[in-house]
Each structure stands twice: as structure tokens, then as C-alpha cells.
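First, one chain by itself: the form predicted in complex with its partner chain, in C-alpha cells.
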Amino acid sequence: MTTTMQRPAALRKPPAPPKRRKRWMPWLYLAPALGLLITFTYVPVGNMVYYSFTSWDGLDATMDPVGLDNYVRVFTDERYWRVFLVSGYYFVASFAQIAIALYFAVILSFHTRFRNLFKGILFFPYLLNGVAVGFVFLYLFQPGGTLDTVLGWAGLGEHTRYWLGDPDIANISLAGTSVWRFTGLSFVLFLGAIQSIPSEIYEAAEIDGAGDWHKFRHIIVPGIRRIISLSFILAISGSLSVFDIPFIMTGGANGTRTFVVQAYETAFQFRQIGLASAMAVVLLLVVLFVTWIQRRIVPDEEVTLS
């Protein structure tokens, strides 16, 4: 803050030496970004922590402090902690997503016919609008819909069920939709990383008699370690903050309510801003904690920006 204090002094002396001018110059360029950052990230985080200790409804002028009540509710009321179990489905699904993406990224990094066509097809779903994806899969999972018809053709007709109506399977259907939608993103990230491995390394390995598995295990995996660990961070924070797919497809019915869907309802439909803030604080802490652990396990040497 010292620089802000010196700003008027610098302005008062027009023939200021260049060193003085430099002091406030960078802040001029930074001001819009910092202003937005503070207004829309740091102030909300601060307010949210404050709201979480009140029973505010978002309208009242006064906010009654309630201590830890909101947090106690988040952890004891089944409606609130259950949403973590739902995140589990998306988390497990993200492993499938990473595995599928890695498999296709590896095979499409080497000579394959119609390589660009396959790349395009696999990546394309990531670009689609979330609401459109929701509708496409609502249609797919309908009773008598696409999935049932395909199962019928394959002679698995007896396995059809209420894909979105049956609480036992609804989350799996939704997590499957999420895999369909986001595999393309992981795929492209892996593809980019694999292609940045110099080809001489593979040639050297081949001369030494390495097979495909050895090349995968000893060249590709270590070569793209950073991007694999990044995918895991994205998977964790992604599975905790799922909103579009369950909200559009089931509206959170049949046990598919995720953390963000629940927080949305609590805050904007039931006007329990205090309680919803406590949920958000818990979510934020979980995400930060997981990221911290991840950074400890796989230190990211390129974090420092300067």
C-alpha cells in the first residue's frame, strides 16, 4: 500500500524524475484487472465466509449471527452431506475419462489412417453447449429412446430401465454423459503433450528394442506427467462443482442433486444465503485442500510467473 500513499506526492511535482513516475505507472496498467479480481473474487470470498456465520436471507438489512449452526447443518443434515456422495460418481467417472482419453491420445499420436477425422470426432463434444448436451442425452436416455433401442438390437433388451428415473442408476447415467462431454478435452491435452515429446527419444528406444508398452510406460507417461496431474486436479474440482448436466437433465431429482445444484436451490429458491454460503465455503476448502495435496505430491516447477 506504500505506493498508493506516495502517488499524490508524485503527481504534485510535474517534473518528477523518471524513477518516481515508474512507481505508479504499473498500477495504472494493473488497475482494471486488479479491480475486477478483487471485486469478483476476493470480496465475494470474504463476504461468503461472513455470511456463512449468519442466517441471512439475502434481503434483510440485518444479518443475525448464528455461529457455527450453518456448518453443523451442512455436516449433519443428510440433504447436505449427501451431495458429496453424488460427487463420487463424477469423480470415478473422471478416471474413466482420463483412461479413455489417454488411450486414444496415444494411438492417435502415431500413424493411423483418418487420424485427423478421428481426432475431430473425439474432441468435438467438448465444444458443444451444455444445455444442448443435456437435451441430447435426455433424448438418449428416454424410455424407449435411443439407448433402449440400441440395447434391443444388441439382444440386451432386458437390461433397459429408467435410466434417469431410477435412483440406483440415474447418477451413473449422468456421470456417463459427463464422460461423453469432457473426454475430448482431456484427449486434446494429452495429445498436445505427447506430441511435444521429441521423436528422437522414441527412435532411440526402438533401437534399444523397446515395445509399444515400454514406450508408453517409460517415455510417454513420464513425458506427460504434468498434464496428467493437471487432469486430476481438473477432475476433482470438476466433480465437486458439477451443475449443468444434473440441473438440466433431472433438475436434481432421483438423488442426483450435486453440491452446486443444492447450493443454488438453498440460496436462490429458499433464500438461505447463510446456509448456502457455508456450503460454498466447505466446497472451496475441499478444493483448495485437494489442490494443495496434489501440489505436494507433484510439485509444479512452473508455477512462479515472474
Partner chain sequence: MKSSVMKNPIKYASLILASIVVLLPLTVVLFAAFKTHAEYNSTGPLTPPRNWFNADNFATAWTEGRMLLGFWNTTVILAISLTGTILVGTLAAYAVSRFEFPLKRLVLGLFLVAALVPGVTTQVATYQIVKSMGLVNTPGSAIVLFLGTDIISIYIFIQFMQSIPPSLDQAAMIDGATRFTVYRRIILPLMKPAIATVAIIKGIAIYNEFYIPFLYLRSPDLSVISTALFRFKGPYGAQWETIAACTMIVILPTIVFFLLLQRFIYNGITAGATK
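The structure above corresponds to the form predicted in complex with its partner chain; please give the structure of the form predicted on its own next.
The text that comes after this line covers the one chain and nothing more.
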């Protein structure tokens, strides 16, 4: 016959109170996401910053520290800082991209014939791979290509040029390609924001006699202000980090080399990982600085339409 000794009820450990258990539950759910974020974002960035203070070629087991020499070279060697000016073409083109996307988003947010067809047409380029877009426009801009043929049919054959071979116009051609590709992304952002505005506000404005321009200025623009701010941030960061379009279409020739293309060639063609890491750190700081200025000019305030 066996007997079991039971612990007196007064000596048992009381269960954790509900509030105490709820305190660490959010961290339990966040742990996987935080682990992935730290592993694949912050750790590589930390390694990149460390490499930027070395003269590592990417192959040797040892890294020779060089202090700030890589950063001094980025800011004093014309080959590295001058390519930043090329980003100005894409920066200006990003304003045209936002204006075109906002125009079509406003038009197609209301009752328009075949609007679903036009939505698909506008968003389709963004679904294409950057390599595919580069090859498509490479054939479009080549001498005697599609663009020259269309100009010839329209009686404008004398305006044909070396669209990618002339340094005066090559960056404009590439920036136009970038606008064609990314207008769909801005369009979808604007379209979703505009359609989230309650229809009762438009009806009340119509009763008060507001026209289309007044509805756009006093209802749509305040209602999508955050999306406009987000679009500008994406446009700024995108214009400073352009890579695939110029790399595929021209390889950086004819004055089309961007800062990222220059960093890629420095890292993988000239085996200067330390210097390329310093260029990447400079690019990151510039994007953060420009974004900070943009946020100061257009603060993210609570917007109400009432």
C-alpha cells in the first residue's frame, strides 16, 4: 500500500497574476520578428560600418585598419563624389513621377469608363523585373529602334538622336525609364489613400457647391498628406540609390554612372570592399539626412477632414 504526500495548499506557489503574464506576452510574439530584423538588417549594417574603416579586399582573412582614409577619399576624389550629381536627374524625374501618379489616381478614383483596365495598365510596369525593363527600353532607345521608327512615322525623323550614347541626353532617357517603371507604385499608394476618404465628405462638398478643384485642394490633398510625404521619401531614397536601370542599359558609360554603380564596381571589380563600404555608409547618411529635412518641412501631423 502506497501513500502520496500532498503539499499543503497554503505552501503551494500561487499562479502568476494575469497582469504579470500579459507583460511579457507581447515580447514573446515580437521575438521572432526582432531576431530576423537584427540578424539580417542591423548586423550587416554594423559589419558594413566596420569594413569601411579597413582596407579589406573581400578575400584576405586579415583586415588592415585605415581609420578615416576611405571616407576622406570618397569626399576628395572626384571620381566618387561627382557621380552623386547624376542622381539629380532621377530626383527631378521623381517629381514628374509623383505628379503623373497623383493625376491618374484622382481621375480613376471616381466613376470613369474602363477604369479597372487603366489601373492595370498603370500598375503593370511595376510588376516587371528591373532587368526586363532595362532590356525593353534598351531596344526602344537603340539607333534605328522603336522610338526612332515612331518618330519617323510621325514626320519627326530629324529629331532622332543617340538616346543612350549622347551624354547630354542619356541620363534623361534613363530617368524617363525609371519614371515609367515606378509610376505604378505611387499610383497604387495614392489610389488607396483617396478611396479611403469617406464619400459623404464629397457629397457634402457638392451640396455646398464645391467644384473638382476645390475638392482636390481641400479634401483629397489633406486626406492623403501622409501618403504624399511617404512618396517623397521613397522618391528621394530611390533617386539616390538607382542601380539596375543604368547598370543594365549603359553599364555606367556616357556619364550615366550613379553612386551605387560606382560602389558596385569599386567592391566587385576593383576588390576594394573597405572603400565601397565607406561609400555605402555615406549614401545611408545622406538618405537619412535628406529624409530628416523632408520630415521637418512636412511633419507627419494628424490630419482631420471634419
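Positions refer to the first chain, counted from 1. We call the rigid core the largest set of C-alpha positions that still match within 1.5 Å between the two forms. Note that this is a predicted model, so its numbers are computed, not measured.
Positional change of Y29 between these two forms reaches 2 Å or more at the C-alpha, relative to the superposed core. Taking the rigid core as fixed, one finds a CA shift for V290 of 2 Å or more between these two forms. Once the rigid core is used as the reference frame, the Cα position of A253 differs between these two forms by less than 2 Å.
Aligning the rigid core between these two forms leaves the CA of T39 offset by 2.9 Å.
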